[in-house]
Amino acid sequence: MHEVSIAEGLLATAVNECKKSGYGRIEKVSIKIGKASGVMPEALLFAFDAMKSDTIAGAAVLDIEEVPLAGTCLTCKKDFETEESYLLCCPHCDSSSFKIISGRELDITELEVF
């Protein structure tokens, strides 16, 4: 379960940024996770909650926004978006030539600190 190491990294980054900016408590960590990132949101949330207790993020909420897989077909030139975790061909023309625009991200978007 690689979500444990991801949660560890998210928590360390949030704590470091909070302390570096002179704050002493984290209330919320907001992140974006792409559908094609390979990260299971529920497992990440579980791991984050298990690790945060003895840190300045002990009461923090992990707010997860899932980003759909989106891209542009290089054959028919149409944009597409899907809730699927993977894509083998363009949903418009069945071409296997496409560029992924979003859906792979794993980003901290906001920290609510005090």
Contents of the next structure:
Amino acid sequence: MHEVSIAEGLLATAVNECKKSGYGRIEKVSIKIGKASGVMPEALLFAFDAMKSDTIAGAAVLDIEEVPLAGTCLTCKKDFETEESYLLCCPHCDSSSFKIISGRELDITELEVF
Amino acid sequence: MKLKVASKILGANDRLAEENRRIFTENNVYVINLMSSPGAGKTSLLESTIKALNGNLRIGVIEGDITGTDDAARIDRLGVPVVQINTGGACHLDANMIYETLGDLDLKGLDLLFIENVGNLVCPAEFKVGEDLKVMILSLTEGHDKPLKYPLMFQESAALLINKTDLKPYLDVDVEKIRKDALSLNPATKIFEVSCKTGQGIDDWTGWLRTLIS
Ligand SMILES: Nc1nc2c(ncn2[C@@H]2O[C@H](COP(=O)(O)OP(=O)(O)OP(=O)(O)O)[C@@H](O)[C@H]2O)c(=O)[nH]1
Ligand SMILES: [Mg+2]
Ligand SMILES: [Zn+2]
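Form predicted in complex with the partner chain structure, per the form predicted on its own context:
Next comes the full complex, this chain leading.
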């Protein structure tokens, strides 16, 4: 729903990192999005393409890697991974005390710059 | 060439939120980010809270709405400093919007600043604005299934106000289920049952607020 703000933050961060390293153009932005981050990849792609034009990322492609929701249960001690975007209890034992290890990412991992 | 980076995408917002927070702390203002779905009673709660606390605490309000100034006008009528932000479509407030209003508020003259977020049970929970605390309202008319359907806001909020308790006799809503599910999502959350219409429960809420600020 707020993919426009995310795209804005994404572009600002990428442009900043690129300039900081002394380059002037971005060709590709690689990001990781957790399945539980609440961000829809299609909507983000659309927003990114709509907003990039007047920046040094004007011709950049956005490469999205989706990260599944994974964690460790504090009750039965087992690890789990799920395709769900939200988890209320451990899939093994139904305990609601567990630790999320991945799935809420919203990270830039790599830029291709020139 | 390939440039490896490890940056949070919301990093720019988080950094600015930190900056807002620093400015608030420097000026000794306690800041609460108030969130709920549209019409749950954010502005009504602010009206009740201001009436209950006026004279004891110096309160200010930032109103966030997509458009319009109705909510700010309601606060203005109570003689409390208020700034209206219109997000022009955005479904939440972000740190930059708050940063830009800071010049319009006399922070030194405030003890407590409420930021009424845009009515939305999803997005506001994801954007820090520089608050000390997030507080949310769920009104009884929204139904008891909401914590499990919209978990993030319940997980992020330090307090949950269950509002419109005066309507309970007319509704098939299970308040105990709301409490149980909210606590399973966030065992540390403080829960207050209130009615902004009758004033029931408002004292408990304002009492808790005062313990935060003193
Ligand atoms: N019966 C009853 N009505 C209430 C209560 N609190 C608020 N209302 C009514 O609910 C409606 C919405 O209240 P607001 O305070 O404007 O809600 P809000 O969350 O600020 O709404 P937005 O800013 O538009 O998202 C108004 O008609 C209020 O009079 C309550 O405790 N009981
Ligand atoms: Mg309002
Ligand atoms: Zn388990």
